[in-house]
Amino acid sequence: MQEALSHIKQDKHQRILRIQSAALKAIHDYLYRQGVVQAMPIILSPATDPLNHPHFEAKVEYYGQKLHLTKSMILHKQLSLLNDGIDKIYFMSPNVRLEEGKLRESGRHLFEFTQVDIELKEKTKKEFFTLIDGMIAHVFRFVIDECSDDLKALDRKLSVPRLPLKVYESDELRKKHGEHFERVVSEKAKDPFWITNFRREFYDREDKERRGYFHNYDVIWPEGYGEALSGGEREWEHDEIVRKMKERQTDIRAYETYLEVAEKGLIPRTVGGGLGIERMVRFLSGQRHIRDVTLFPRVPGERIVF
């Protein structure tokens, strides 16, 4: 209890929260000017991101229906763009991912966090890159201008990234730096950068002409801070979605409604991604561990007091 109270009362939180507030304002203002509309997030759903890596399920039962706490809004983002009048959308989406306790020392994992989750209709990953490059630069510029005293007090020096952000291919980095290529390149980099082509969940588009190549990507923070954003161009064809679900041993029954929409050919071609707010604030404020930027940390494996 005393440790939790001491954490909340740390002087630096007022400065970190001002930086976070400035960054959030910059994101909202930028997306508004780009014509990206905001919708409210979904907390409970019959189906959510499967997360094909080890984790614990978080679900409740309500009037006989089993509902999952949202791990990401990927499916809802796609479905929201069924509306003919909406072609760009975003959510400030709370996510609950009950990750294994071994991730507690990564410095960047929370099991409860928020991301700005963006999706664009009939756009390519290149167009998404341009949007996100501009957003990141705008956030840096605004935070540097508005929070100079707070950055100075935290001994944090920031500079606006040079655009366009560099783009790397995962296979090339793996050959050059080995399996831990992301960490190696992040530690050496001065600006955020993109890495493309990862084998992940069923919803990221695989190239039909080049099987094993995926039109997805991450943004990586420099200075060793690691992943900032994850996203991709999305699968929209029913047979491709089902094929990839089976490959990944995903429970198809959990996605019956989503697959019905896909089978009717209604799911639009979209591209998008989610940028973690706490990870962004950790980088902007130069904090060692992500727990240091949250008043009520939710770190994998740690006991929760409040």
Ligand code: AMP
Given for the second form:
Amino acid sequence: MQEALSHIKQDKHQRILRIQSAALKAIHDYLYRQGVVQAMPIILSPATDPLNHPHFEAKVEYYGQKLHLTKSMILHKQLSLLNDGIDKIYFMSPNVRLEEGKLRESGRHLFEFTQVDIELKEKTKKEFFTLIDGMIAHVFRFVIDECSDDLKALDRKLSVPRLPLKVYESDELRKKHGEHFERVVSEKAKDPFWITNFRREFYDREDKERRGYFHNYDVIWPEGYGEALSGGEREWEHDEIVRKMKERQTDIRAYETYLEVAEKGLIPRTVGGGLGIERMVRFLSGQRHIRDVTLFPRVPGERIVF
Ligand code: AMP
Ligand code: MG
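Having seen the form predicted on its own, can you show the form predicted in complex with adenosine monophosphate?
Once more the chain from above appears, this time first in line as the rest of the complex follows.
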């Protein structure tokens, strides 16, 4: 029988961890220089991202209050920008998403992962694209410079992407490549790229003049690695938020405080997104499965060893 946790002794883990450390340092340095301030994440809250795809709820009860484990800090990010003196913020935010076991072999799902979750006040998606383009290029540059031995040992070749990263529209890609356009384009691409306009969560801004058009987006890693980041310009108007919650059959009662702020017209106008750290490290280090970049894997449907 295999010794428990013997995978931790594999040579590749020291290399992957050095690559991860370099990438994290590059992200923090870059965001600091851009004036994006860091706040600490929360893990338990009466309201979290509803997540518009199948998953099990993760809740605890504490002194009679039902608290969700954070699925994403989107709503907290928005409200943290209520402070007049803060217009750019980020969190290194651990997320728990108990997704279905059939995702086990996707190679890119963990039920615990971390995102660097960024939100900007009074900015547009174009300005967000520029910030993230710069962050990704800076991460690549720093990792290539600092980790050349580790990249070589992992047989991984990286080159700094050319900016600006390309931007595609989802409807156009769908017409050209069918329903699995993300995978098809990712497999052909050499550099990360953006795709805009997806119908998803209530908080992503839908165009009032052009219903069914959403001012949101993903960044996709190339070489078939798939999604890196999701985000959008956000809804701020109470009636729009409630209409979209109802459309998505969201339990409105759970969002009492958020809706109170919205009703007073106080939700800041923001744009942002979250980039998955483990998926980024998987790409940078060229690992097939996301489990291979974690010391203590949490793969959907799999028993946790430790
Ligand atoms: P989302 O806003 O739900 O797309 O999450 C933001 C980012 O977190 C995604 O673009 C991924 O990079 C990462 N992410 C989302 N779900 C998972 C997961 N189950 N396992 C690992 N990373 C994830
Ligand atoms: Mg996403």
